[in-house]
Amino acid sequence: MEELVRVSGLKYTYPDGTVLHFRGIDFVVRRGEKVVLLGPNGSGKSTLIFHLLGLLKASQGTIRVFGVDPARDYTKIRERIGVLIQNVEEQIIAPTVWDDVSFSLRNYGYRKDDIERMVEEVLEKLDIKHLKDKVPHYLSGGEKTKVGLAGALVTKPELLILDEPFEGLDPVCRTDLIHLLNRINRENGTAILLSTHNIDTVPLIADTVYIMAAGGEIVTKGSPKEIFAQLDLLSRNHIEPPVLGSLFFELKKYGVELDISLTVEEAAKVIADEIMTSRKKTLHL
């Protein structure tokens, strides 16, 4: 699959003299994949994403979007990258829903008739037509997410740039945004890359995840599966694995070894599956 971003040995000075450098594996997203950047917070998630969108400037190592150095020419690309950052209250800066969720077509000089259809559209889309003129302070924080998350969508990226989508919200709310986030991947191709420290949604939505540790190494990258094999990594990184996966490692303790599996459903089918099977040996003997 066609290569969207890829960063090798970026290196970041901030003001105050911390060092950040990605070390290690170098980290791609591919067209229609969904990438997880998990990590604890300050391992530099949000500014390997500020790097992506061209407003920090490396100062040693590449950085390619869409084939392109987004420092210097991010206006070549930003129409086919959608962002949604971290506090999404703060994304919002347009008066009201409409103005915000047209924001960028509108700067980017779209025609008049064509903002309207996109901007119905997406609004359509994600089932909040009925904010259309509300204000943004009068919006609940699901809803926020969602205008943030329409302002993001309406010029049909390619590629989804999600800082920590899921904090402050509720479970249910985040349950939603996953389903969602998981709709538009399917239906449009749109890549998502998503950083969070909510581990456990992370098997709800991620293709591949990529481990970051405290000073921006980048450790490891697998499947959810994968990653979530490796226990001992994850605490080594101050990353505590989801409750699933740490059920089976318990299990293996006491000698129990089954396939791991990381949503609820199956995991009962294996446990019990387990069961079952020992039972019916107790029968059949």
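Got the form predicted in complex with another copy of the chain; could you also share the form predicted on its own?
Left out here are the partners and the other molecules; the chain alone remains.
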């Protein structure tokens, strides 16, 4: 698949002297891929995202987004990228939902009839058309997230970047957002990059997981199953395994060796198969 993002050997020093060096393996996002960044506080997840958005300029290393350095040429790629920041209330600034979602289109100089059509399309896709005349400040947390996401998706970006999108959402809203992001990826082929501390959401959305250590080192990458099967790796980087992953690790302590499953459906099938196999063995004794 085509590479949309590549980061190699990036180094950045904050004014207070804090240094983040994204050494180790290269960070890559490919077209249509769903990538999750995991790491403890101080590992540089948000810093890496800020570099992708051209908000920070590295002192060392290379970064390419759609083939350009975003710190120098972000205006060339801005319509190809959608962004949802961690505190969505800081992103929603217009007096009504319609005004907010249409802001980038108006800023980029789209024609009025195209703006009307594109805003209506994205509001309908996210099922928030009924909110278009509402004041964003008074919406629920889940509704605000959808409004921010609508603004990010209105230009039909090829890459969607989300920084801690599940923060502050209740379980129902989290599940709703996961389904929505997977649908956007499936229907539009949109590549998705997100950072999160919500471990249990990762198997439900990620194709590829990158583990970052304190200081910015990119330790490893793999599928959710490959990553969450490595308990020592997770422990060294202060990352708790998903609840279902913990269950399978505990079962091993009791001599029950099963392939790790990270969704309820998979876990139920694996455990049910093991029970049925044990029953058949007992019957043949």
